[in-house]
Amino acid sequence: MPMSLNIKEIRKDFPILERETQSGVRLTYLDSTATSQKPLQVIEAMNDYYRRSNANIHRGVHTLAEEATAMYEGAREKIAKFINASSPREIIYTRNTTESINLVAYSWARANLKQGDLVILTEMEHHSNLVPWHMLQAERGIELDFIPVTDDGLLDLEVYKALLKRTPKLVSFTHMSNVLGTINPAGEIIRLGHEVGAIMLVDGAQSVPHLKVDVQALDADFYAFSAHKMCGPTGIGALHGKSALLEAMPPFMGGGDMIKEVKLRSFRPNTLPHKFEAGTPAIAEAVGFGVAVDYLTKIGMDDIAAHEHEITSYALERLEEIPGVKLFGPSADKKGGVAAFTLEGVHPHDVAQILDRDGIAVRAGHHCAQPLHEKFSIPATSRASFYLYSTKEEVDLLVNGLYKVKEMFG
């Protein structure tokens, strides 16, 4: 574990990790992945804004809507800065890492694809990044490929580069898979569609809160993620995208705050980012957002993923002894904090549920992502997932509960 990662002092921003269940026992929070938990400063910051500057953005000029407006394009600065976007105009905010997909489904997308144009997507997708190209294909009549996934839970960049040499118009894939952990390699995923003039989307949802990620390396021309996976408050999320991708996009939603001039028949836009944030926007969420990115940035990005990588490392060879278990994606060394399972003669759910009398908290099901479930030929997995406060003790619960599970099922 690294050392200037102090897990106790961590736990204690975090109150939820205190309490105690229903069962009497104490919480051990193994499903970050689903949505990871808020610490102190994330609350008191939103709960502080209610208290004293809550106003609407941008339309007033008194003293509390001037701070709203501040403390809202102030978040905005902090999210660029942390992904290295070239501008805070580059940062939309969306509700969540579906809606920043959809964005570029509905506005790039209906704008610049037409029928039997390729889309390459991969078969290890969260449903966010199916059901909206399986959407635009049933509505215009697109072609969606997809890159394989290997026995061993990584992309087959084999195929992936037979695939573009039919020059598709759009490459859309996950970073890190919310069910096998595995982290592709972005970056050259990205430099491979550049090459043949595609336009690469990337799902953030599960890389940005774990790994240092950096937009302007990567030369993602979308990157999408959420802030209630990474510290932040539900109900938020960003769209990373280039100016001159934005600047040429239709408007997604209208309304206020998105126009710069109305009139009976006809409208201009705003100007980046506005221009693509329609209404009143979640601005006691941007604030919790800001501030999650803060405290990721003051913990340091590096050291949360180097102890993931031990905790995960340490789960995988726990799990590995229980007798029936099996795990599912690549080698820790290949994967973020995720260890997905199933337990012979047991099902994922029945073993959730068994778990959760004991206090601990995994996901079972197929995690918004059946087509993967099939690839393996399974209708479920459960998952443990961890974060910057997860510890090797809460892993030793599990296989304890796991074992209890056992005993049960005979």
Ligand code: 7TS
Second form
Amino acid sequence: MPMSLNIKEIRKDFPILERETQSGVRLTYLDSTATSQKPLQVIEAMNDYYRRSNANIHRGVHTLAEEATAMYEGAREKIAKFINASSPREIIYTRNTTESINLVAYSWARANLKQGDLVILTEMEHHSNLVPWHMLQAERGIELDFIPVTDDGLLDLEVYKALLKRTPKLVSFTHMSNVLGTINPAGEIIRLGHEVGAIMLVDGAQSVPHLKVDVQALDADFYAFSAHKMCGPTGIGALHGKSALLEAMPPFMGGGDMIKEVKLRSFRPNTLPHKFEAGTPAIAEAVGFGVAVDYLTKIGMDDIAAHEHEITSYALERLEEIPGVKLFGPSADKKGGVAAFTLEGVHPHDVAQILDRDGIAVRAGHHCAQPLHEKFSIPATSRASFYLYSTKEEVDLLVNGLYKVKEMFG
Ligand code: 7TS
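Next block, the form predicted together with this ligand, ref. the form predicted alone:
The next block holds the full complex; its first chain is the one shown before.
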């Protein structure tokens, strides 16, 4: 049974939550789906790294170079453990989820897909899991098809099963939607895809920060995520891949560190994971990523998920009470901490701008999921999102703010 979190104590770790956005107006941060705030532990670890240990990695024998290398590789071990990868060799550092997906598209897909091969995506994908495949379609003539989203914001698995009869080479889908909040049944989707021999890529940008993810239990072939959405810094993310697949893949970018040997006219690539990490990487960010993982582990992913569930259920309940509010996505038991909505007669950008006057940070727009908004015949939504530091009081402030917006717009 998860314990409830001590939110008061947790909030002390996030100094930004104390700031005012203008005189006398304290921040109510409801935009963690875009990026999470960072705890002092992460901020200080990165600061300490630059103050004490900064050096380039993997290529020096001096003390600082060895220390920096140990910190960079130590973080990789923590990240591997956090998602239960079978080895740190299966964790490739990237810049973010977007780059992780592009790594698969450029390396694995360009080596393995030919004209006419089918790639299945879903209608709820973020642009970062659509555009790389559009680009490959234009270059290679691969075919794309999509698992539809039902009116209540779930993937239509019956249509998915029918699509699988066309034996796709790759299925790539989001574990959790950044708009609807839907937590997709990733294990089942992967199992069904594997039955027809598809390679399974999961966009974990929203799941790894909020749920306990076990890549071995899920049996995903590739799993992509970003540090900045899980209390870590911007500029670093990861791709988990099964080592047999990663071993067989050509390098994505060429340069220093990704090679074993270079001659004037040839090179031999390095072993995993370095084969995919060309050039000086984001070292301080890796250190911060590792500490973010420590931080989340210490609090406990089950407790974080339970807290978010409580806040989300409360938020949906309160938002539903407001006349003119239309919520998108499934009920609280099927979703993570995201509430996307429209308010009748008011443009989502106006909603966000007026809320901002009271320090309430929500996002407005298509949230990089334009096709999903088209599906629901709307150009944009306002979106409030929650994390381990979010409170019911903040939900109340949002609701009061929305009543104010309604008043202003008559
Ligand atoms: N996939 C999903 C499901 C996402 O929510 C995001 C970012 C990405 C991929 C891309 O992550 P990145 O770290 O490479 O940028 N989502 C959002 C959002 O909802 N608002 O801003 C960024």
